[in-house]
Each structure stands twice: as C-alpha cells, then as structure tokens.
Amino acid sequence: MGSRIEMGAPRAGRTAAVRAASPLVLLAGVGKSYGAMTAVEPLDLAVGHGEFLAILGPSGCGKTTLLKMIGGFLAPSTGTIRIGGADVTRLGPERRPTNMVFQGYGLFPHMTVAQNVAYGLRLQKRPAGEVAERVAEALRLGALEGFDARPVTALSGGQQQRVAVARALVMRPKVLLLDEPLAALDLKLRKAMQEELRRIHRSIGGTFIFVTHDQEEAMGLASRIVVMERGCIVQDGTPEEIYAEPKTRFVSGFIGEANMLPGRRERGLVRVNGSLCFPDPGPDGPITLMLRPEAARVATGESPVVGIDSLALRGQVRDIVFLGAVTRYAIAIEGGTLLHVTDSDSELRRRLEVGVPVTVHWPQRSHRVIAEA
C-alpha cells in the first residue's frame, strides 16, 4: 500500500538458520515465578526480523506471561531479554522498541479515532505536522480513511480492533505484540480481522508476536508457531510442520483434530488395537498412533481395494454428519474405539448409512507414531 510506517525489518520468510544467526528478539533462560508457583519455566526463544510468530496454548500455559515479559509489563524472574541486540530485561514498556495491542483494545472512549491513534505521539510531544502525517499513514494502513473524526464508541468491534492496531503501529515499534487480539470478536469478524492483520504484516514487513489459544487462528496467521504447555515450549515450527509432525500427544490433540490409538512398539514392530501391526523403528515401549481425520478413507465391501502401502482397520458406521464441503463419519472399530474420518466424496455419502460395516484405510506415511514417556 506504499505506507511509510516502518518497523525496522525485512519481510517474513527468513530461514531458521538466519533467525538463529541474527534474531531481532532473543530470550535466554527467561522464566517467571510467583513464590512457589512457576508460570513460565526458564526457556530460550529467538524471533527473526519480519516473522509473524504465534505463541499458542491453552489457558494457564504461560503464553500471556511470556508476551508481557517481552513487552516489559512483567519482569522475568530469571534470564535476559534482548531486542535488536540491546539488553532490555530491566526496562519498562515505555523504554522498549515494542508496542502491545491488548485483548480489550484499551481505546479512550471520549476520543475520536484520530485522537486515539495520535495519543502516544502527543505524549512524546512530536511536532503537529509530524503527528498529522503519521496518523494519516496509520489510518491508511488500517483501512480507516474517513474515520478520523468518528468517536470510537460509534465503531464496530472489527473497526475498533483496527484502531488499536493503528495506534500501536503509529509508534513504529520494532516488534508489535498482540495479546489475544481477536478473542472478543464473533466468527465472521475474526476471519475478516485475520485477513486485515495478514495484509498489514505484508505491507510493512514488520515483526509480529501474538498470543492465542485458537489453533485455527494461529495456523491462519503465523509463519511460525510456538506451542506452550504448563509453562514450557513443547514444539516450535511452521504451521505445516506442527500439524503434520507433532512431537507429543498434547500437540497432536491441540493442533487440529486427531484420532489417537494407543499401542506398543517392540523390536521395531508397532501393534495397535490388537489387529494392526506394522514396522516402525524406535525404542520399545508404549506409543500413540496419531491419524488426522482427513488422511483416512472409508471403503465398503468384503474385500475393499486399498493401496499396497496402506494400513486398514475394520469397523461399523456409528454416525454420519454432513458439514457442507465434507462429511464426517464416526467409525467404531474393534474394542469400541471411534475413528473419525472426513471425506468430500458425495457418492460415498449416498452409499453409507449407520450400521454398515466398512474398512478404514490410510497410507502409512499419513500417520505419526509418538513414543509415550
């Protein structure tokens, strides 16, 4: 859009190697405790120039605490935080090259849109001409032209969110921090604001770090996801990596929908559900077979045709739910375990009904075997 608002960074898409070599944000051994209670275990994290990083996890996992430590709203109990090479560990938020958009927006209801956006610049006593120019730039970036004189109380939730983002960006932070920024919006507005945030990020090429508990939101927005559980980072990677190659049972279930089948690996052979056996190298012990619903297929007939590299389990249709583009099938396999399969084949939907015996099959490369501790 040709905006002059800058965040001091090239565009996203940098490799992990470059990120590690020249991170914009570097956390080393950063943790937070409240007496005997640990909110964030000491951890390391590097964020590269131009990344759109999501910190994802359930309520109480420490993700917002981590974001507030990066922004200077909380002091870490251990470790150091560097931004742009400078140690900011003991600096408050007003002295860091960051700005935060809070879940509640934090707008001043008695001010207009332009007055809200200009607020930080006026506190800095910037010249009036500079304030007007930068506010106009921020409003253009937020697709808020023509809204400058409106009171924020007259805006929709999505418009108020864009004002909050514009107010943060007008300060030209090196890092924009977003704390559950879309949580207060309904589904339609969330989708629209996701598109707006992607557009803004592409326009300025800045570094965004945002916190969310919504895995779909994280996957739709971020170029990289950090998954947290109980104060720890349990996986760090691209959305594709985390979805296709979850490292733990928790990540498997938290990122997308997954079928989980318990089993055991002994001497390079995995046995699942009594009837399923296949080679898989790794240590002996209990495992979980993780299979995404869209990776499996349902076949009918006594001897269905499946691929030579496929695995199969017999079962019976328990439920069929039409979801528009796909149909969701619940298949009861031996022992009563339910497997869920999603399929877009409309002809299959017409053939199947509850109670029909079927075979669920999938290519071996489509599942993941996760060793249990």
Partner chain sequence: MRDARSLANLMLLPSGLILVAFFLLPVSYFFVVSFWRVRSYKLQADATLDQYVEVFTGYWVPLLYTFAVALAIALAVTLIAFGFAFYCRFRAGRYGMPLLFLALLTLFGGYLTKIYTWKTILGAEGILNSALMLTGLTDAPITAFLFNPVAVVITLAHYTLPIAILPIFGSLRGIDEVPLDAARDLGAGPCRSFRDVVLPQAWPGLVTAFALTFLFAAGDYVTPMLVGGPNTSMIGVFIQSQFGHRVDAPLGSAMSFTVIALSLAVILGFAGTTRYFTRVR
The other form holds:
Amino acid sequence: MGSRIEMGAPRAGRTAAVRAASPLVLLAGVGKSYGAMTAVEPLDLAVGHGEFLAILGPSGCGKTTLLKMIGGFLAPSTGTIRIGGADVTRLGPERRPTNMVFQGYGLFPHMTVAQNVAYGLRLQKRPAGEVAERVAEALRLGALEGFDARPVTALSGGQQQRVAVARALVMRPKVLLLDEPLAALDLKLRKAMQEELRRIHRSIGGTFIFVTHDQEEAMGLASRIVVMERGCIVQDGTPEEIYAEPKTRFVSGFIGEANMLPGRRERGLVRVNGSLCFPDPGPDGPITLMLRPEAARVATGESPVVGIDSLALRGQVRDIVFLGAVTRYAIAIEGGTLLHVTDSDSELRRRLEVGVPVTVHWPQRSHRVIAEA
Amino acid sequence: MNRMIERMQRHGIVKLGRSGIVRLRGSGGITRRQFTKGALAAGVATSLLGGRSARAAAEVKFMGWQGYEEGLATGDVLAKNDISINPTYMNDNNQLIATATGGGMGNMDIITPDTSYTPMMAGIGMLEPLDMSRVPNFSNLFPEFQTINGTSLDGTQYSLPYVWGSIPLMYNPAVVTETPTSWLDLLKPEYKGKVALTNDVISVMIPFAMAATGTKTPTRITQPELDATIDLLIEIKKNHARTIASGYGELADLFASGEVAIAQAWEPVAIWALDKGAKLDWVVPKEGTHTLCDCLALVTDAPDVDASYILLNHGLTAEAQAHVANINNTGVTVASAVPLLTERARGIYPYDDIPGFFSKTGGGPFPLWPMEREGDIVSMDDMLNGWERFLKA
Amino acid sequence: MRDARSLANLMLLPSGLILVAFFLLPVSYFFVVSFWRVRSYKLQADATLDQYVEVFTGYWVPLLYTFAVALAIALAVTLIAFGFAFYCRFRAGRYGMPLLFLALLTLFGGYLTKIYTWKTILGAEGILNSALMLTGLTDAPITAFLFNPVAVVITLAHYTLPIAILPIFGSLRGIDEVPLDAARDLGAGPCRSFRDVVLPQAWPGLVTAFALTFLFAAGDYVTPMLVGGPNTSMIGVFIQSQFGHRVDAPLGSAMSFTVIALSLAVILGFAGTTRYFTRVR
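Which structure goes with the form predicted in complex with its partner chain, now that we have seen the form predicted on its own?
Time for the whole complex; same chain goes first.
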C-alpha cells in the first residue's frame, strides 16, 4: 500500500501545484452535443505549463472533439475555454495561440517542405530574414535539414510527420495540439517518432496536448494521461497512477493487459472465484479483481512457497507463448476462467508444459479491487 | 477516271440545302415519327417473313430526300412486281455526286437530283440516259414540266420532274398589313427587326440578284451585278434582319413564335407555321424568284434497271404524286394528281395556271452559275465569294 | 521486366495505330495541304503561305469575333462551374453528389434540343418575355434577349457547363480537407486558405475546364447560327464552307490550323495567367 503512494505522490503533487498556480489551458464546463447526440459531456480540465498531456480513449469517446474545441475548429455547446488567461471560446483557430499537428498531417501537397513550414510566418508578414531563420531552426528541430526544397509528397510518412510538427512549432504556439500524431506510422517508426517527440518536448519545454487511442503511445509519451469514455473523463493522472490504480474496470482494461475476476464484497470481505477470500474494506456489492499479468507468479509442486500477504489460486497450464523477454502462460483456474501471467524466468519455462498443475500467486498489494457501479 | 473526279471536283461545289442543317420534313411535324414507325414495321415484316421482302425479286436502292421514296411505294406496285425499296436519305445535291462517283455507280438505282444539277450530273456520266419508251407516264406531266429546263442534256432526257416549289416572299398578315409586292419591301422601316433570310445560298442569291439588278437571268450576272446583290443582302442583314435562319424548319418556328414577320421562304413553311398556330400569306414578288424542281433519275450502271423503270414510271402516276405532295406539302408535276390532293396541299400551288406562275417567277428553274467565268459573267466560285462576303459582313 | 514492358508496349499498339491512322495522318495531311494552293478547282502541291495571309487579311473579323465569343463563354463557364463544383464539394455536404449528378444529367438531351430550348426561353413569345409582361414589368416583348451575341454566350454556356464542372470537381475532390484546417490553424482566414490551398490544387481542373469550353465554343457555329442573329458568323461557318461549297481545302486547312494555333495560345495564356495568380508565394 505504502509503496504505491510513494510512487505516484511526487508527480501528482507537482502537477496539482502547477494546476493551482496558473493553468495554461483551462476548460470550464466545456461540452459538445449535436442535437440529441452528445459527443463530449460538460467537463473541466486544466493543463499546466510544460505538461505533455495525452487524451486517451477508444474511438468515438469524444477525445478528438475535445482537442478540436481546444484548437478552435469546433465551437463548444457549453462552457468556456481559456488559454493563458484569455477567453478564446469564440475565437477561430487562426486567432488562437495553439497550433495543431493533424491526423494525416494536412501538409500542403503543392508546396515544398520549406514553404509548408514558412506558411504561417508568411501569413504574419514576418520579415524574410526572420522567416528563413525560424524555418531553418524548425527544420533543424525536426531533423529535416537539407529537405527544404523537397516537395512534401516525396517524403516518407515519418518525414511528413516531422514536417507537420515543424510547421506547427515554428509558430511558437503556447500549446501544441497533436491529433493521433503517430497513428499512420508503422510500429518501428512509431517508436522512433515517440523518442523524437519526447526530445522535441524536452528541448523546447512547451505544452503539448495529444490525442490517441493507443495506450502504449500515451504511456510512452505523456507526463499525464486523461482517459475518456463516452464523452466523459474517467480518470486523470500520471501514467503510473493510471496503470497501477485504474479507477474503473474500463480504464484497467484499456490501459495495459489485465486479468479481470468477478466477485463480491460483503462486510469488508471479498470473495472471488469461490475459493479466494480476503479482507478489503469498502462498500458491499459486486467487485472486479484486476490483476496485471506481470504482477502474478507461477509456482509448481504440491506446496509452493508463497508470501504471507499473498493470494493463490490453483490451476492448470493451458498455453505457453514465448514473447522474447518474457513468456506468457495461460492458466485455467478452478471454474475454467483463464488467467494470463507473464514471467521472465527461463528456469520456470523449462519446467512447465501444457497440462501441468500450477499455483498462481501474487502479493495482495499488486491487485486492484474495483467496485462495480 | 481521274478526269472524271477532277470534273466532279470542279462541279460538285454547290450545296443546294433547302434544309440547311435541319432537314425540313422533321419540322413539318409529320414524318420523323412516321419514318421511325415505318422503319420499325419494315424490320418486323422482314423478320416475320424470314426476310422474304429482302429476297424480293428486285431491291431498288434509292437515295434522295426523305419522304420522296414513299410516293414510289404507293398502291400495289411493290407487291405486284415483287420489288422492295432500300432508301438512303440525302442532305444536298453534292452528296449525290460524291456518293455516285465515290463507288456508288453500280450500287445505286434511283436518286432525286434538282433540275439545275441534272445537266452537270449527266455531263460527268453519273446518270443513265432514260429510255423514254419505258416511262409512258411522262405524258401525264403538265406540259410545262415535260419541257422544263435542266432535265435533259444535248436532247437526251436524264431526269423526270417529280416535285416542285418556289421561294416566295412570305409574311404574317397580322403584322404586315399591306401586301408586299417586291423583295425590296424587306427594307421598309416598319419591318425592321422582323425580317429573316435563310442560309440557303441558291434560294437567296437568285431572287435577290433579280431584286438588286433587275436581271432576268440571275445566274448569269456580271461582277458589278453580283456586288450590288451582295450589298443589298448585307444591307438587309445589318439593318433589317432579326436573324438568318439555318433552314426552313427554323424559319417556320421563327414565324410561329412571332420573332419574324416577313422573310424569303419556301411554300411548306406556311403549312408548318400554320400547324404551330401562325397563319401566313405569301407572294411572288414582281422581280421574280427561284423555282425549284426535284427529279427522279437513274444512276449509271444501276443494278436493277428493270425494277427501277417500273418505279420511275410509277412516280409519275397521280397516286404517287398526290401522296408525296400530301405528306411533304410540295407541288405535283402531274395534272391528274391534283384532284387527289388534300385541300390544304392543293391550295398551296397554282395548278390552274402553271405557265402564268412560271412567267411570274421568271421562267422556271434557272441553270446553275457557270463553272468558269464566261467573259463578264461571274462563276459559281465568284458567287460563293460574294456569299462569304455577305456572311462576314 | 523487359518482357513486361514490351508486352505493355504491344498492348498499346492497337490504340497507337488507331491514333496514327485516324488522327495524326489526317491532321498531318491537312497541315501539309494548308501550304498548297487550288488552281481551277484542283489541288496543287506548293509551299506557300498565301492561305495563311488570306486567313488573316480576309477573315480576321470572324476570327476575332469567334475568339471574343469563345473567350467570354470559357471565362464565364469556368467561373460558374468552379462555383458550382466548389459548392458541391465543400458546402453541400451529403447533397453534393446528388447535386453534381443533377448537373451532369443535363448532359442528356441533344445539343440542338438545348439550343431550341433557349430560343423558347429568350424569344419574343418566350417564357422570359411572357413572365415580364405578365408581371407588368414590360408591356411589349423585349427582343434584345435573343439573336445577339449574349444569347450565344448564354446558350453555349449552358451547354458546356456540365462539361466544365466535371474536371473542376475532379480536382476539388482530390483536395484533402485537412490542409484547409491546417491553413486556418496557421492563421489564414477563409479567403487566404481558399487562395493558398484550394486554388493552386484546383488549377489543373480549371485549365482543363477552360480549355474544353473554349475549344468547344471556338469550334461551334451552329449555336450562333440559331440564336446569334444576323451578325454572328463564327469562323467555323467559313471553314465548313471552304471544305463544302468551295473545294478549297488549302484555305480551309489554313483556317483550321490558325484556329488551332490561336486556341492553343489562348489556353496557354489562361494557364499561365492563372498559374501566376495561384503560385505559392
């Protein structure tokens, strides 16, 4: 219990402090509905200077709508949006101190890389010298030196992505918005671009808000994650908090892999899968026990050694999948439910095979009991 | 052969388009539908009878104005003689020359050239001299048509007058209350903007040459006379005309829609306009005008001479003549056909005094302009140069 | 690889042959003939520019008139077609495609039918005049609607409009909407993003539409004949007359190639001018 708090406390505390001091972006009661259909329920959100915020959720959860309202592409049905203290609710994107990296990038296909990047500055009628200087700087930041004169249509997906980022950053926005920035890239490029984005964020120290449906991307990039479901924010916290302490079944299922075991709590006693019973204070009612695959251990033999505060379930190995660094075991526990456990112990892998009876055990602090509404 | 083509090129230069781009019978409201129906029926008959009609003893290949072939098929002439007609429709007289000399001879039987073209066509050898003993109905023709200009060359008969008409001055009496007497009445200020001409070269050039110069031989004029004619036409076009109609069908529409009240026209225009609700009158102006006469002729090396003669002769029967005139609002060349005409068709042409009519128009069909200049007399090409000047002005 | 290429070439051969036999050869023939002359109705091989001199001295009025009318039509039609296509593509939402289909539907119905329809509308007893008189705006029919160059422009514009809409819509459809948002995001108002993003990408479609319309109008002479009144003789009338009445293929060919060359110049001029105004700055 204690270690959990230690893990999240400093980050959470700092974020809270920043929010309280001077939120850069402040959404108050912002919602969007189309007739009877509500895309985003009225919600509040504060984003501090220097944050790298991920808005995470499945498609149709309202995350892109939220981002477009921040960018000014959609007018909210309710609420106000403030950026840097100024009310921008009624302003179009051209008059907001935000810039966006669009899904699919939205590069101007009839322009070269440099023309794309310079476009916004030209509109501001900046002196030619300044434009050239800032474009060169942005291209350097995007590792695009030497690409100035290339038509953007001749670039690879990753290069186009960097042009889109450079085109937005050259405007020195107060907030950089990114709409599914990596969705169109293949896995390898995605990893590289994640690093690239982190590097850029570090080097300019700006405020980034990005939208993604990919929890790995959110975990890998963001300093803070807002999880959305059906137009509502269901959890808001650091990646560690969200991973370790998902507030709802939806969040736990959405963030990382998780085993879900249904059960009930009565008078502070939780019962799961018939045989498992342990104390856990909270209101009576149905619960879900969430257990990360890497949090559990597999033991063999008649009387395995488990920790004092550990819980254990007996079962039988059904499937073994070697994933490289770890091996994943599918274990059928009593009642037939499959539990997934990952383990990096190669000794264990040699001892196990399909059909072997095993015990799955885990320390109590590494599962989560989530009360069902 | 080369020489013939060369001559053909020299001669085949005139487009006698009474129709312009819109061939008229369509505008008359009668035939396009009829034609389609007929073609359909023929097709059905052919398939039903297992192509019996196609295997008729003789198939006469006809190329002429649409509707003219119907006269040749009246009564039981086809059935009795086991003949079928395979028609192709022409757009102008040049097309006949081009088709006949371009491989048509030996594959075509009957064509319908204009009188003014017959001597030229005979001259280049594309027409068969007619054996008049096989056309006994020739004697049915009004005497004026038996001796009409242009059906014979060097005393040999090459074509048979089949259909006729003229180019009168037509007007809407509701607007033009004073009966016009001269082509120059088109210049009257009160008709300004209500005048039309057609783009039918010959039918414009002949009457307006007569009007501009007083000539009695409008296709035999000098350059100054030609210039005077063109100047007159330009004056009409620039200062009086509402438009130049692309054909007589369009002219009828223009009359019917009230755009035009007085114009150089062709008799059937009055009938078509009447069908569209405009009652028109027409006169032969005192200067005279163009008379046109379409004939039947036999193409050199016609594959089916015997059947063709049967049809040529049949074309001069009262029955055939009346049918063509009734559907096309054209004139008959055979006196005995007049009683068979509908009242309307009979009323168009002055059958009781054809000689008088011809003397009013100036003597019946005129020959074409000479192919080469003859002294002071301008050639066809000069005339066409003048026409272009008119168009350009 | 080589085999695949030679196979592809082989498959192109028939269409290539058709192009050569039915287009290139005849056109080259008439090009050669345009330097010949006709003497007493007979073609004579020569190498003279007389025909071209004659075109410019004898026919410059209809030539000029033709190009003025064609230019007016092409400009008007390209503009209207662009407006319509733009509306269909960016403003009409799901009604865009039905609207476009409706416009293309007007391609059905013959060319002459449309001309006569316009005569019916613009004529003295036409719909327009009847309406004006019925509403008491005028007490006599206005004859100025029909039989003048404006009627030619209206009629041909109506005829060529769907033909012009297609290529423009094609180029507009290829425009991604995201860059439009991006332009706004970077500070461009609607006008700027239209000029900087839409126009440059629509440019090929605009030029195609202009070229199609211009060539159609410059080559047409039936419409002027039917609705243009007495003083509208397009060059096509004279070209037809050279080949038809006059048996003067050299002059007719010279006229044709003059029209082709001048049309090309006009189209290139349009393309260059519009390119200049839509270039990336």
